[in-house]
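A single chain comes next, written as structure tokens; it is the form predicted on its own.
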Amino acid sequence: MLDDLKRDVWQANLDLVTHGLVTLTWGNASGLSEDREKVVIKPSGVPYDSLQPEHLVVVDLAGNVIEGSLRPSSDMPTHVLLYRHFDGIGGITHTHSCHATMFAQARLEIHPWGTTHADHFFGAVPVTRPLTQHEVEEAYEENTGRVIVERFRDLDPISRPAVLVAGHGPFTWGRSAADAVKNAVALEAVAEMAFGTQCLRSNPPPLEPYVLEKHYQRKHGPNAQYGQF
């Protein structure tokens, strides 16, 4: 079942791995199938280097699994309620990414102080509220996956596909499960560049918005214009 999914979703797994994005067993990637149905993710605590595409588990979007030996990442739940919630996307990732995590733990929003930003994310990474005690002791992993759909109640996830989890770390979506992935690569690159922005200068100006429009919307947008045709 879903064979071309399941390499694809192993293959981005192990690119986390490739980037430098993922410690231990830190991380996770999923995709979603064709008729946005089922979803395929890695299993938990599976080491990288042992992970094989048969050791991926399908799911549905109620959490059920329904193919696969091994359970399913304990991040599961968050994925496909993002699924559920997020038209468009087809792919989702969860990291620990360094300085993507830092500015979760601190729960700061990373602002796009310069186009390198602004080519990806169209405005600033938000970041969730805090999960309440009720809200971990019961059905902590789903509730995580609710808390970023209420963040993104005013934004569109197509235009920012990352969040980060106050005090935990950061979730990127995309088209696909590849493409998750650069996003999560993007992310953790702007991040550093934030951190680094911020100890230079306290209060760094924000990027211009019609600077932000315009990087944004040439990668982007309806007439963009970066890369071949």
The other form holds:
Number of protein chains: 4
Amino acid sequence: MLDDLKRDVWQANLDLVTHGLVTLTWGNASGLSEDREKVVIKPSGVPYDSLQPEHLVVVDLAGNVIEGSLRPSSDMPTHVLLYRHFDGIGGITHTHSCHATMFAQARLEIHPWGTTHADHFFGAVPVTRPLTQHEVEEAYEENTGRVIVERFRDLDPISRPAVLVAGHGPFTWGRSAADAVKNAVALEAVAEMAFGTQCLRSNPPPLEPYVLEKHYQRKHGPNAQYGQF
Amino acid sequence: MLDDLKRDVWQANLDLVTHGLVTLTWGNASGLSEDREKVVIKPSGVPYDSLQPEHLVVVDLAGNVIEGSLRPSSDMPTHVLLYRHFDGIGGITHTHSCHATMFAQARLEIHPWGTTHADHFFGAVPVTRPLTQHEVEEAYEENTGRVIVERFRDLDPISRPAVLVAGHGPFTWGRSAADAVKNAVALEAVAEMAFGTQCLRSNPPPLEPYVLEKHYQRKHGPNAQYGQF
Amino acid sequence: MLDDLKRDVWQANLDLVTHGLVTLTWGNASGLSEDREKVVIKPSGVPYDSLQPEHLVVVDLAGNVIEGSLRPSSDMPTHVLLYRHFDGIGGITHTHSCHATMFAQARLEIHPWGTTHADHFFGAVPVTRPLTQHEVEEAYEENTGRVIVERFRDLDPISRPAVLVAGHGPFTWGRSAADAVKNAVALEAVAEMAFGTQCLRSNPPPLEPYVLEKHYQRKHGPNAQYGQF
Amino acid sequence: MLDDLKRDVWQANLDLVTHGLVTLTWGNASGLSEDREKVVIKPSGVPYDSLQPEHLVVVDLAGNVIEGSLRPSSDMPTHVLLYRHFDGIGGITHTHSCHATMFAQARLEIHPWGTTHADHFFGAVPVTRPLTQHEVEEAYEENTGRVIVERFRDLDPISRPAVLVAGHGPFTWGRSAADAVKNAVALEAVAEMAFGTQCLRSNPPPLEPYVLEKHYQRKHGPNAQYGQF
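Target state, the form predicted in complex with another copy of the chain; input state, the form predicted on its own:
Let's see the whole complex now, leading with the same chain.
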């Protein structure tokens, strides 16, 4: 079942590698079924070059495996929790991509210094608080999802489809697994540019709010002018 | 019509990717017809690996589409305005290449610290002022062209074929689309070297003006000694 | 003899190159036989693209060549000494990978700023003291092994399978040559991320000890949840 | 004539590209004939992917073209002058490789922070003084060679086969064109590591002189232990 979704999610996992976002097996992508009840996700620790669509694992929104003989990614509970809380998302990625992880480790949000950022993220990419010892010991992966959701209490996850988990690395999401991968690629590029901008100048001038608005809306707003229809 | 120009501009767009200047679809190249009345430009948001010469869009110098079924790049009005104001240019690129964009975001011009710079740009690569809110809301892309032209009021665009739009990224130009791509490649390399030079030493010694002159003229002057004739 | 081990060690040497950890011939991998009496190691100064499994050299744990017509890597005495002292390791690599070597040259240990580090190294990657002039002149390569062993007097080499030799570069080890390569890849990635983290923020917040523990144990502990069984 | 040398120099020029040391056409390699009377060098401004051995130009040690229909590299007079003054060298490269050029632009020598450096360069890689206006206007390329020779008045070019021309970039040399390329690769790697070392720590500890000596001599000394015989 879900053969099309499995193929899409398989492709999304391979695309993370092609875009240079993954070292060894440090990355995974998932997708949500159209009825929003099942999640297709990468199995844990399987090398990308032997990964096939039929290796993907299907879980329900409580995190129970309902199809597949392999164990799901250890980050599965985080993915499932995000699908439960973020309406309208259909795909998620988690990577340790180099520059985004630098910001996650420095626990600094990625400011929108330029229009590349504004084309994809409508404001700074936020950082979560660290988990408490209790949260780690009780249900580490699920609570990782909870601190992300907590961080977005007053933020819109649709227009800001990425987060940095403090001391860990980025998660991105989107309408589909492919869209989440696109946001992971954009996040890494934006992080690298922000890194260099901050090296060149300790207090870079913030992007004018009306330029942020213009760029985000011209790509994503109701009157988007970008791409073909 | 303009089949040769379409092929040249198509190749220029692919070369931007080959040279590593483009992430996702963040880049475009255009070329001007010999009669200087028509512009061939990349369509908006089309992935490079499916782009064919016949997908390119032809517009006039007022920005009206006169051939092609796809929408032109959203940056088309900037290209057209530059062709109208910069005599002698025949090709333009716009990218978000990593190191040039760092300088654009930091809103710092790229100083000529060395001969690599001097071989391509006869002086610092300038930064525009930011657009006003009115300029953004009225005609963002066309006004992006206007602030570039304003920045070059006292500069020669032929000997300094690149600019950084504040908070955005680089545009480059040249005699042809291929020449504009060459300048985009040179700009990114020069930006990366300038970045490192400024990390190593907070006030690097400026290049001697007579070395800047010598290098620029030996490649581009009336008695150029470089290359074959 | 040891044909399987030769093939594994040959593959490990090639994998160091594939993962971008080796410039010119600056790297080598070795593996220990199951009886823990013989070491298979790369010959000295042979280019990787002409290296064949049968070129590998077999030495005993005193460093005597017992098979092979080529000279072993000049770093062989370091490898042999580590096999004699670190119980349970079956493979070793030495590279001059770029970011790990930056830390070795700066003589700064690599702090665990994030979970990528914690997934592979249970604590900071330590730096040795420099060798004395006497140690260098007497038996440089063997004494390089001795300062590594000295540095691990109060550390567990199994849960911290890497070291930076001061002013030199990294050694990594593991259960097998392939496992040592995996740790060399992880070390270089972790070093690059730590470099950027420290550039972004001069005193980054340390990773919470309970997160370090959780990540290390979920991959390597008795109840490891990672990968397939 | 000199067909073998042409093939070697042609290969050396291509290897500069393969090793990532060349952007556009910014690089060239040359070789000296066995009788030390003729130099084979890349023609000026010819793209590497169409370069053939028969395109190479032969000049004498006064810089006169004695074979070939194309113009030699504009840097030819620098190469020729170095062959006249540095006994025992048989090949030269000039590139604008990224990190070596950063140091040349910052006009900072590359200190031997580690053994990677010591394996190839027996001491710091020096920087020339800038040329005077008179030197630039009179005979720029030849005088570039003169300031290099001046810088080596008290240095041995054989054990320190590289220089940074102030505000310009690196030249390297060696026994042959292939050996000069190897030194160009080593220089760029060493420059990148030095860059990072100096970013991590403003005053890195110098490499112990006896380690510098040991590493240089074990690769290049009369009792070299490295490689096969």
